[in-house]
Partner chain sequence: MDKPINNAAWFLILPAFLIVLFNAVIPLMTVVNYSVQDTFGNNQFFWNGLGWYQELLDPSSELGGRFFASLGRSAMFSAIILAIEVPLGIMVAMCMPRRGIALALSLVFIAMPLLIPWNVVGTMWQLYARSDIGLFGWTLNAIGIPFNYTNDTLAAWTVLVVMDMWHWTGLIALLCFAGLKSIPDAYYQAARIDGASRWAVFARIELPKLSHVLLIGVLLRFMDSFMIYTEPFVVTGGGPGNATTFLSIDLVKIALGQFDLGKAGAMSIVYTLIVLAVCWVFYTVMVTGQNKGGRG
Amino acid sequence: MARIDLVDLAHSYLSQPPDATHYALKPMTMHWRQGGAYALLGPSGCGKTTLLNIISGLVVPSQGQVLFDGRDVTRLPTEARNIAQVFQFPVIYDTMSVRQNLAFPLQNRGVPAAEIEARVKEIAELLDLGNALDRRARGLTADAKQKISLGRGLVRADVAAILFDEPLTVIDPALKWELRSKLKALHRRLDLTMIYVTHDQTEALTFADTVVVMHDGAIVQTGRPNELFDRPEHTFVGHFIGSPGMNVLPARVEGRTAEVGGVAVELARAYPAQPAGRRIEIGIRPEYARLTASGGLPVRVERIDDVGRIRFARVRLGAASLSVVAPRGVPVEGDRALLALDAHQIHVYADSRRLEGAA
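In the form predicted alone, the chain whose sequence appeared above, alone:
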């Protein structure tokens, strides 16, 4: 197990990048505690796999350092870092049995046979492979093969960290929740440092204690799942976390009032007038914007989507369009309705970064 420090880390795949736009990873400094469960979350191309490969030693960064427990491993090869990595597609030996696949990493390190047998059995039971230990991997399903690949990463109890690169892509959707829960249970039991790369917010939020949200090669926010939802520090985090994502609306803000699409919206905090040229927006999650029977702002309803447990409406507030909750029983006459906004859940952003207003 290891504490991992990334110090002034950045990377470009060009030998002489002309400017910052040619960096796959923008400069970053991060400290990840020993035994933590982390998720690198972001869309394809945001730099999360590049960052994971730098940590594992598959890529040497253009600048900065990677430290394991204070030891500089930036230029050390993967085998010298004592890490395990699980990739998007299964990496297993088809001609070996499940038991032999799981035992192989331990045999290579000279672990005693009795210890190997006990460890293989423990991991196999955790991943529901106990009844398939003597079957050849070749004849198993894709999700079973990925379980073996996961098991090969988890079977070593002495690793500094286990790195997962989109490991559940080939897993049947019905099994994903169960497998994520098992990975989390194993993390708690063994106190291993785990870093999990994914573009799926559900995977990230249910697996990790700390989620690192990446966008365009930069880390835009790091925090616990509830912090990312309740207090997005960047408009991208608001968009990317949640379904539907946060409404981000162009606005003019001064004091405790935001003008949105020609309509005045009350704010819970006061904000100074911003210098000309800054892009000012307000953000509110659909869960905190609801159609109401009385006492709200007049809106025009464009459509209502019933997703079973909840109904979301797409409405127009002046010239601005947003998603809101449409409670059952609240009347919508034609396309006219009233909208109530929770002022305490409205965030103000300048150039995509959240501003802290005065109470």
Given for the second form:
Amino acid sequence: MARIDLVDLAHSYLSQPPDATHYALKPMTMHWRQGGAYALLGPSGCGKTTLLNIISGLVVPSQGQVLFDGRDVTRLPTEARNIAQVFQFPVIYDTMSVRQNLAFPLQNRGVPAAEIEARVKEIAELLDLGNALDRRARGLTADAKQKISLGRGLVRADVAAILFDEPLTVIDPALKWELRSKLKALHRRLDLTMIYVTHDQTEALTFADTVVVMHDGAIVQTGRPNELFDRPEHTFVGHFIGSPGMNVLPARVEGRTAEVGGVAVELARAYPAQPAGRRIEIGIRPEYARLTASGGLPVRVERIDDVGRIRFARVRLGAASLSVVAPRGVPVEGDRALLALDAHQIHVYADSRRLEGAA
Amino acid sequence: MSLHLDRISLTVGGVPHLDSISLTLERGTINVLLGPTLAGKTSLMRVMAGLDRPTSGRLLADGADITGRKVEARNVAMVYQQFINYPALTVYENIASPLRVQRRPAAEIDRKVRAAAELLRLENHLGRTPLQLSGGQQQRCAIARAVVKGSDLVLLDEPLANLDYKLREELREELPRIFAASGAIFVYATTEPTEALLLGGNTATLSEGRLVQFGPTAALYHRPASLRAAETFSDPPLNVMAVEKRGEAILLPGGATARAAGLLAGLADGGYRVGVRAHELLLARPSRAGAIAIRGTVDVTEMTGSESFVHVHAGPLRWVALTPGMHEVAPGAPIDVFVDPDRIFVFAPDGGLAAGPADSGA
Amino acid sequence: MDKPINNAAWFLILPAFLIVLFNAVIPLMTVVNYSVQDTFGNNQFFWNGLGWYQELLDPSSELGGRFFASLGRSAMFSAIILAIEVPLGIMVAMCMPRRGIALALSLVFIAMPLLIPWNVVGTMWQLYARSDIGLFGWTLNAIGIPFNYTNDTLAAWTVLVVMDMWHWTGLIALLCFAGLKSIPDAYYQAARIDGASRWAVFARIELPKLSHVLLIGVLLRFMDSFMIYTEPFVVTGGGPGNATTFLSIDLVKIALGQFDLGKAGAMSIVYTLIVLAVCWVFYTVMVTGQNKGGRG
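Return one more block: the form predicted together with its partner chain, after the form predicted alone shown previously.
What follows is the whole complex; the chain from before opens it.
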């Protein structure tokens, strides 16, 4: 059980970093609430693994503090931190049975045998491993092994936080669904702080109640999944979250009108004139741009992708190219169609940062 | 070239890996092998490449039997999940390497390497070595090498699995264009149904070493021939329930009954299994008459920002409903989910498709 | 249906087959031939059937007694070598630096003895261990430990065992080092998080992951030490007395020293069968171990 605070934290793998670009992690302050489900989301090299390693104690940060429930643990080794970690590839002790694997962390801490037995049984039931307790761990499937890795963290009564490092990488899609909902149910039931590192937006958004999006060693936005989806504060967030990502198009904005690729688009809010030299873009998610039967902007359809439950079209609006939803039954004549944009869902960005317009 | 697999089986140490697989792949097509881990995708590719010899069955190229021919004697290229390049060579030399082996004239090599680099957007990285590239670029380099070779058959074994989500999306979008420019037979193995849909072309769904169904990708998704085919090609997993038809009534699991409407109306009496894709499982009663309501309990709700996945259990059923927008339903809360009897797959007791949506070809 | 197998391919392996025939099968058959005959010189041979084998395997006969004594010495030597070199090799591997120039230096240092020819190793140690001019022998005597391998059995064994350790422990160490390097970091991190002791990390992670290379290492070292000839021949010549007369040395004594080709033939065959049997056991253990772990 722990609240985790990161105070003025930064890290460079060089001992004397010449400038900010040499920091794997740029200065940040963060508070992780006890019992929260967090996701650290970003592409490889964004610093999310460095941050995870600092929390777990594998890396000592160049500056700043890590506090667990107010106690400074910045320099404490992993084993003294009461954390558990699930890795990308399942880590199991090959020669031991499932039962022995689960009992291992407790045995190492000198817990009485009867207590171990009871606790192992309880956790095995929780993870649906009850029937496999006496099997050799090495013969099991990847998802069962990953459950064992998690179980070794959960058996410890003192565990403060569980860290997940892309835990579903080697799991088949069908089983991912099961494991993901299992994780979520466990989180609700156990009231543990969980931090989940991933590059996969679906995993991050479905798991976490707070998602931290990282880019280039810095946090670009923290928020609930729907906030990140509906109000990306940075074009990177818009692009990175959503599949396909947000359409980010160079534009000229004046008051309530944006000119995109030579076509005028109505906005729901008014934006003051921006100083010259700033890069102005508008962003709209494909989900809020739909081909329509009547009353839209004329576009040219370049391609339609059927992803099963929904169809996306790649269209040209003047000179700009964007992804939009192509509902079934909407007419496309030759390559021409009509596009309706939801004006309330169009955001304006100056130098990649979102502008707050006036109603 | 067209490649014909005629009842290919492969048994290794008494364990069957492939079981009598017959397929015909035409030149210039993308063929996706879709199935979970150990379904036989990699084994099948190895047989096609000539790395493994099938235990029985034949492999025909344009009608000629090439079953026993070794990989060296065939004109094939492979791309793996791991990014495999020559670490000491530049990107240019990496792409040129198969042409150098073929002893092509220098001018032709240069022309082809530059064309392939442009196709894969590597033109600005030709002087670097693979280790100076990002993962996505390394895999582009490996694909460029496979494409430039001018092979009749290009095999890609989960080539995007080790890439970040966004890089995967980006490269996946380009792949059909890259493939179309080449004219070889492309075989692409993946575990992800969405990937198959985005690549298009043909798909062969595999399960436990057997071919479940083969055909145009969209058709396979919208009109699976069997329960197994629908389950293999479904993400989120297909929601399935056993029902029994008695006259005008449908007996649902748990003892409730519903009126036999929609696709269920025209069936003979007897037991069936009904498959409902997650996005066809509705949280609000549809306007169309005859919807089947099922009372369940919410396990978990997952939200992706634009959509919500509501995990529901009702008796023995564990279902997932995918619904647009944000629908936070408290766990443990009772919920009614609705099945539109026109938007379902009905499977006969032998697993074959008995009825499916009419417009499914779209 | 046309048959894809091209029978002409068999002709292509004919050269390889002939080579094997000439350098393995025919010599072996010659040995088998000798082993069932007796000779009194002058190239006169008499049929002896399984007589030599009966004598060889009967510990009460002169030949049998001699055979079992040298077999015992060979087995003892292999057992001592394995008992020392395997744990020592693992320890060396675990102590090796993991990267950088220190790693390169220690690799060279450890691999060096492996590159020295057997008879050179023998000569080196023959000199090194001498009590008059050898540093090793002289030092031991100087600090008050009487050491003379030419007349003391224990000293002779000590020289041979220490020499073999010096020569071959590096092999086990290199194999184990490669095995240890292939263990992903996540295992060590997980073990720290689980609060595992250093010993538990060794027993639960490192040893199981090393079991494969260790099996190969043990097999190589067993075969090599069980068949050792050159070094003891150079250092002790099988003495003092018969104290270091291993099977290989005894075999040469009988065959070339006494020219008892029949006895030597029978002994060679039994010797070969023992080595083959042990290899087969190792192979079986390895293959079953692999199958248990496979497709998981």
